[in-house]
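What follows is a single chain, given as structure tokens, in the form predicted alone.
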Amino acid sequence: MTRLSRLSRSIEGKVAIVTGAASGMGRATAHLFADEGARVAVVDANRQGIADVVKEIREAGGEAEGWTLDVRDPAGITDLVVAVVDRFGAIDILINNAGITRPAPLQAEAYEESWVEVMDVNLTAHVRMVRAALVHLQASGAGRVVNIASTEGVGAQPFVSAYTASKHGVVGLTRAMAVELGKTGVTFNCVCPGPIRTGMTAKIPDAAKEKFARRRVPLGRYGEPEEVAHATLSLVLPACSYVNGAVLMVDGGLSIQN
């Protein structure tokens, strides 16, 4: 029987860079992309974490290579892009997932130091990664960029103002890139995870997680990293060619509940 659909839902053979890929949502994304046949550049500042993820992917039959990178280093980003192209021959997909938080009240003595670090990792690095990889994404013919923000990108909580501002910036940056660069054929979209079970939330006691989820999340639970990874995968599919500038909430309904 002849298929009626014409657009592909496969990323097999595509080359994907995933930053912050040694743990949490980045690790889940690297695993999922490799499972779907992509060749994955596993990028993180954690050397051992990178080695573990690459080993896991290869043992499962996938293709991956690891690179250690502090995303605050502009020269390191340039070198990474060159190395990935040398290794895989192209860059089709860029997932800007690396992120940190440094909770601090506005009056804290070290606030400005934390502000600079959070902005460098959570926002400025996204710009640098895109600028470094853009010519290759354009050459792909179906380049995809997904920036990982947060529900903090559309709301706010106390004592994490640097993180909140950075994630609002990621949302705005994604939309600006989508408008400015859409004509090049590269799409730019944003995923905003809500409360997810990652290293960033690991120190929160389970009882507190459960209480928060009951009160704030319509689905009544924290999400899992793989659930975010699948949303990210959807945005990089060849078939997702007309989605540009979208902000996709992956939060169990948290952001829409009054």
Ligand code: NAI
Second form
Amino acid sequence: MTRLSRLSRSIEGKVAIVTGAASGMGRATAHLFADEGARVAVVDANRQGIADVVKEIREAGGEAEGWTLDVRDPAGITDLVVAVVDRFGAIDILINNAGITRPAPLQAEAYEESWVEVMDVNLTAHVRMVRAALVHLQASGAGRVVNIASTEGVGAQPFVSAYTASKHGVVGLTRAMAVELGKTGVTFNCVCPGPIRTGMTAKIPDAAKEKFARRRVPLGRYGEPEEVAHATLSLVLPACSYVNGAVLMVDGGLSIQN
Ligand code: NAI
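If the one shown is the form predicted alone, what is the structure of the form predicted together with the ligand?
Expanding to the full complex; the earlier chain stays at the top.
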């Protein structure tokens, strides 16, 4: 009998853009995708970080090219998409991962500045990237978008209201795109990481990390960037063709524990 299964679990040769790829989960995702044979556009505002990641990937035998971009720059996003298509000939996968947190009490004086910055990076950039890349993602035939939200996309903690609102926005935006753009054949899903050891959480002392994880995370520990990257990879496989609008928690069970 011939094999019943027809769908591919390989991203070999696919072109993937990963934003925020100079550090943390973006870096882990860029590495993993390159390890799996994808051609990776390493995009970040941190020029030196990009150079380092591109070098690491090439030394590991992968294919990567770096682009410096502040994702708040709409013209820069348009230029990026043109440059990636010039270099690699297509865009099959887009990972909107770049993100920041600017903790501020709701009554802080400089609140509005942090609100605008957080919204621009964490939410507005995602929609701009998708609008700019959509025609190429559609041409791919198996276009995949994964937006990185957070457990803050489904719950809340004090003093990070802009971050929480932006991440709830990412969940809503992902669902809206999945519904409105389903007929393009591109899928739109989002990943909600829990506490992960990255640049974003680097200032939290280990003892505080361990205490938090013991109390709040059923698995009793912080996650590693690679664990999130693998969840993201699952959502961009050609075989992941009927998952659209999903919100995948990658949080060790944090969000379902009472
Ligand atoms: P990270 O700080 O290690 O990496 C974020 C990267 O984004 C950095 O390389 C930074 O240069 C880049 N970036 C920031 N602003 C940018 C801009 N305007 N334009 C271009 N690049 C920019 O952080 P991490 O943790 O890897 O964050 C990745 C994503 O995961 C973010 O969206 C974050 O909100 C989300 N997340 C992180 C969690 C954690 O515990 N670390 C938990 C849940 C979600």
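Shifts are known only where both forms have a C-alpha. As the structure is a computational prediction, the values presented were derived from the model and not from experiment. Residue numbers count along the first chain shown, from 1. Whichever C-alpha set is largest while still superposing within 1.5 Å between the two forms counts as the rigid core.
In a core-based superposition, a mobile segment is defined as at least three consecutive common residues whose CA atoms each shift by 2 Å or more; between the two forms, just one such segment exists, spanning 1 to 4.
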